[in-house]
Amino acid sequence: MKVAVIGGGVGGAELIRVATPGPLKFTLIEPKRQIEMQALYPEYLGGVARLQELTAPLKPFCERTGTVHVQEKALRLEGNTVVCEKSRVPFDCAVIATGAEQNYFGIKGVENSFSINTLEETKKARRFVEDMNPERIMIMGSGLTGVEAASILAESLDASIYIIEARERVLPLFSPQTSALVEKALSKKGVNILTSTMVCEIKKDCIMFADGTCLDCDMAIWTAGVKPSKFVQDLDLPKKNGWILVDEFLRARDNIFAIGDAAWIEIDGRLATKTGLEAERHAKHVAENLVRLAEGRAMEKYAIRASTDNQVALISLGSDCAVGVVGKMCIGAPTRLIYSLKSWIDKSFIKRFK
């Protein structure tokens, strides 16, 4: 059975790894030459992680798994064919694993900010930190990426670090208990936290707020949201809030699946989170179901582990410090052990592909 995997990030690469060897013939459509571990971008920004710890080359991985690598962007689907920039890839089943793009929500002056949503953007931000040694850094958005970036930069730089959050607390998608513990840890590191603060414009030397006030800054980093990739936006598939709407088997259509950040996964009233942990589980489950299909067996329903009402996460708060979250429970000790666990999980994931 010919399977086209569109996107070679955490989800797409893990799906291929789990399903091989087996009855599936994979074609991976990914313009990059490497797999990248997005969870480690904040650590790379702060000089804690090295490039080789968060990347793995695709060529040897594809050779080992018998996968054809089409190093092009996917443009659209036409029937059972993926139309790429130069190629056309026929499939029996397709898996969309294109991740998400940074969402700036129409804010003026975003060209004056940095992002850590892709490796290239993170490398650009890291070069600026090294070359310019900024004294005041504003991080807009306090999700996992914003909190981890603020923590690491507060330790690695002699600079004033600010987190700016439009909602009333940091990590607004987590429980109030988690937010309170993380805010306390950030404050101990000297991070300035501005909540209920709406950014309206990013200038080269300051951030303008909706109430007319402003703050001088030497570097602005935007981490305040994501949106579907252009490929997903242009697809004629069922959508919810712009994301591909899938069923309990993670299918958008009979022979088209969607996983990771590209998908809206809502099963039995529970909405899956857009995290690496959940994307990895999507990949394993779809890999197993594709093998079942190829062998003429019935597919199995997916069970969400990390949902919006029951978060599961490990949050790094700098060197030798992390907290664990399971639902409304936030485990803040022993911090060094939790940090070691998170670091091992993140770095061991990329080693699977080397």
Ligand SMILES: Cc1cc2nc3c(=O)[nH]c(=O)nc-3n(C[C@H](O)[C@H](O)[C@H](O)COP(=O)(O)OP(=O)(O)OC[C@H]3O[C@@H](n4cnc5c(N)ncnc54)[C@H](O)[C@@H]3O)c2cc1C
Given for the second form:
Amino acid sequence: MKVAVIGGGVGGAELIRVATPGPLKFTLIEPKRQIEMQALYPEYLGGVARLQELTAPLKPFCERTGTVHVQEKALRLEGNTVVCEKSRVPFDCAVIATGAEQNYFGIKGVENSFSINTLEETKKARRFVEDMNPERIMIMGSGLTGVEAASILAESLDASIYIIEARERVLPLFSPQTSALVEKALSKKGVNILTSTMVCEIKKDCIMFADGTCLDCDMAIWTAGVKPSKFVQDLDLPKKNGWILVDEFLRARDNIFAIGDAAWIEIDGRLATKTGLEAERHAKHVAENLVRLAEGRAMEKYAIRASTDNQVALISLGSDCAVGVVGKMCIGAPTRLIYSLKSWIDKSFIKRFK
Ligand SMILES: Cc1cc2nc3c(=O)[nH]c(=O)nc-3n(C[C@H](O)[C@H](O)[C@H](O)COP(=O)(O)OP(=O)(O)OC[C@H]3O[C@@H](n4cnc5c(N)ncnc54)[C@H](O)[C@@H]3O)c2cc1C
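For the form predicted together with the ligand instead of the form predicted on its own, what are the coordinates?
Everything in the complex follows now, all chains and molecules, and the chain you saw is the first one.
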């Protein structure tokens, strides 16, 4: 059975790793030459993680797993063919694992800000930190990425770090207890927290707020929100809020699956979070179902682990503090223990592909 995997990030690469060796013949469509681990970008930004620790080359991985790597962008689907920039890839089944893009919500002046959603952008931000030594850094958005970046920068730089959040507390998608614990840890590190503060424009040297006030800054980092890529938007598949809507088998249509950030996964009233943890589990599940299909067996339903109403996460807040969240339970540890565990999990993920 010929399987085309579109996107070789956390979900796409893990799916191939789990399903090989086996009865499936994979073609991976991925424009990059390497697998990249977004969860380690805040550490790279803070100068803590090295480039080799967050990437793994695709060539040896594809050779080992017998995968054909088409190093191009997928443009669209035409029947059972993926149309790429130069090639056409026919498939029996396809898996879309193209992730998500940064969402700027139409804010003016985004060209004056940095993002850490891709490795290229994170490298640019790191170079700016090294070359320009900014004294006032504004991080806009206080989701996982924002709070992790703020704490690591507060710890590693002699700079004033601000975190700006439009809603009334940091980590607004987590429980109030988690937010309180994280706010305490951020304040202890000297991070200035501005909640209920709406950014309306990013200028070269300041941030303008909706109430007409502004704050000077040397560096602005946007981390607030993601959206579906143009590739996903243009696909003629069922959608929810622009994401690919899948059923309980993570299938958008008979032979087309979607996993990771690109997918909208809602099963039994629970909505899966867009996290590496979930993407990895989707990948394993679809890998097993594809093998079942190839062997003429019935597919099994997916069970969500981390959902918006039952968050599961390890949040590192610098190298000496972290918070573990499982549903309503949240454990703050002012020690290296949870931090080391998270760092080890993230680095081990990438090592699997080497
Ligand atoms: C800074 C940051 C920190 C994070 N920290 C954590 C964390 O601590 N814990 C956690 O669980 N999650 C974390 N996440 C979220 C996690 O990284 C994502 O949920 C996960 O990577 C999603 O996996 P994916 O396979 O869907 O997408 P990705 O891993 O983003 O991979 C998508 C791949 O698709 C490729 N692609 C895109 N478009 C096309 C196309 N048209 N054709 C072919 N290929 C294409 C891209 O090049 C990329 O390689 C973090 C995210 C960020 C940005």
